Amino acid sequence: MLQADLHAHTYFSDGTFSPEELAAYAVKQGLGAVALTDHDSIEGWSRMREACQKEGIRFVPGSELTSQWRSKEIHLLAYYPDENHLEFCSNLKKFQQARTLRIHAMTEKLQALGIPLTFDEVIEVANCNSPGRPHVARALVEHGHCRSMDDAFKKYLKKDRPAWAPKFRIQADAAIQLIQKAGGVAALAHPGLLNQDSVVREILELGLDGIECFHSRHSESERLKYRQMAEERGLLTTGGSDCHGRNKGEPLLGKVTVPMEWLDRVEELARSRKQDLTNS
């Protein structure tokens, strides 16, 4: 039976695939649907929609929003938000501006360390509206300052390393409300990466619609645990590979999938929510 991968990125954030390459690879992996969830961006939607239509698979429009709760960075998957919703789109621009300011801060710190990497060189590598640390790492490698992206993160870009810099993050409860006001479905991304289930339980009380139970870095026991959390609270279950293209060897797309019925429930909630918003 056909399956869905509900978490993937393109070069419109920190992936390496174009939307067309992502759609073609999804077909190669035998998928029936794929979600484009670039960080703080919907920039690739139009091309991804066209590519999926051409390939004969379902396109799931999404975005992965970066938020925070109790000093923890929380990632939220927004499925089917209205791409013309003014508040949602204006906030995406704000998040993208925060990302750009962070690149400025990191390149300034690198230069203070004697590494002559410029903001423009990173932006040239990024070539999108949502630049992030992976683009800085890639630029450090391409300009001969580090051996690999892992080397760049370990030396300079991880938290508490000399070139790390914070960025503005919306509060998690506000981000959930923003997604839902735009008619979208809000799911907590990769809860296992938080390494703190007490925080996960707090986030689940903020009005979330679902949990990403299946993820490429979740163990089988974590998958079962988060499915149980979702079922106990009447929340939707989602899952995906979190594919970033060929950043780290073989692409992950299709390695973690969920039944199409799970996607149907997500789409049904989004459709119902949009209808309610129209009628209100």
Second form
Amino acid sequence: MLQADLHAHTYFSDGTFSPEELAAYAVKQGLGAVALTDHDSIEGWSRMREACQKEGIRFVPGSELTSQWRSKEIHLLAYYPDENHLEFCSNLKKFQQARTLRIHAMTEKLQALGIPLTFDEVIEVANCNSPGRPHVARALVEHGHCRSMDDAFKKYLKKDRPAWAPKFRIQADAAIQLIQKAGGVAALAHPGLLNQDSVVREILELGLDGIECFHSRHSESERLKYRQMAEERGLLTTGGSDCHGRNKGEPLLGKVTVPMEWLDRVEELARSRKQDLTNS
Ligand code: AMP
Ligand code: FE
Ligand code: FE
Ligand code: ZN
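Rather than the form predicted on its own that you just supplied, could I have the structure of the form predicted together with ligand AMP?
Below is the entire complex, every chain and molecule, led by the chain shown above.
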């Protein structure tokens, strides 16, 4: 039985794979479908769509939006949002502009610390619309200022370190509404990483469509717990590896998968939502 991996990143955010490499690796792993869920971006969609078509697997267009609830960073997976929806696109642009400003803030802090890394050097490494801390870390390594990405995070980029800068996030309820207005399906990403189920339960009341129950960093008991939470509330269940490519050893793609029927339900909800939006 073919399976689907509904959470993966490319070099259009903080992954290392190109869309073509991601699609080819999905085939190698025996997947029947793969979702591209780059952070705050859909820049890779068109190439991924074409690559999946060539490889003969199903492409699931997605994105992982950065939101917040009770000052915690909440990642929301958007599946099948309309790529021409004006408000959705203008919000992605806002995320991306804020991410770019954040790179300025971080390189300024580094320079104040005597590290001569420039904004342009980071942007050259990032080479996408959705730059983030991993790109700053890689630029620090490539320009000889740090020994490793880990070293860069530990010395400068972690939250309590001197070059950290806050990230732009929209409120979780607003993000869910944005995804749904664009005809997409909104799922809470990796709830286990929040380490606070009281907040998870609150977010589940905000009108979500689904919960990412399977994730590389969820234990077996977390999988069960979040499936139960979804079932109790009549929410969809999703899952995926959250593969970032070859950043940390063997790629995760295909190591966490869900049955194709789970994907069918997500796609069906997106389809009926788009139908309702056209009719209203
Ligand atoms: P950002 O969204 O820009 O705040 O960056 C978050 C990303 O940084 C996530 O994808 C993490 O996987 C990555 N990250 C966090 N800590 C480290 C680390 N020590 N080494 C490498 N990547 C990290
Ligand atoms: Fe990431
Ligand atoms: Fe995430
Ligand atoms: Zn992710």
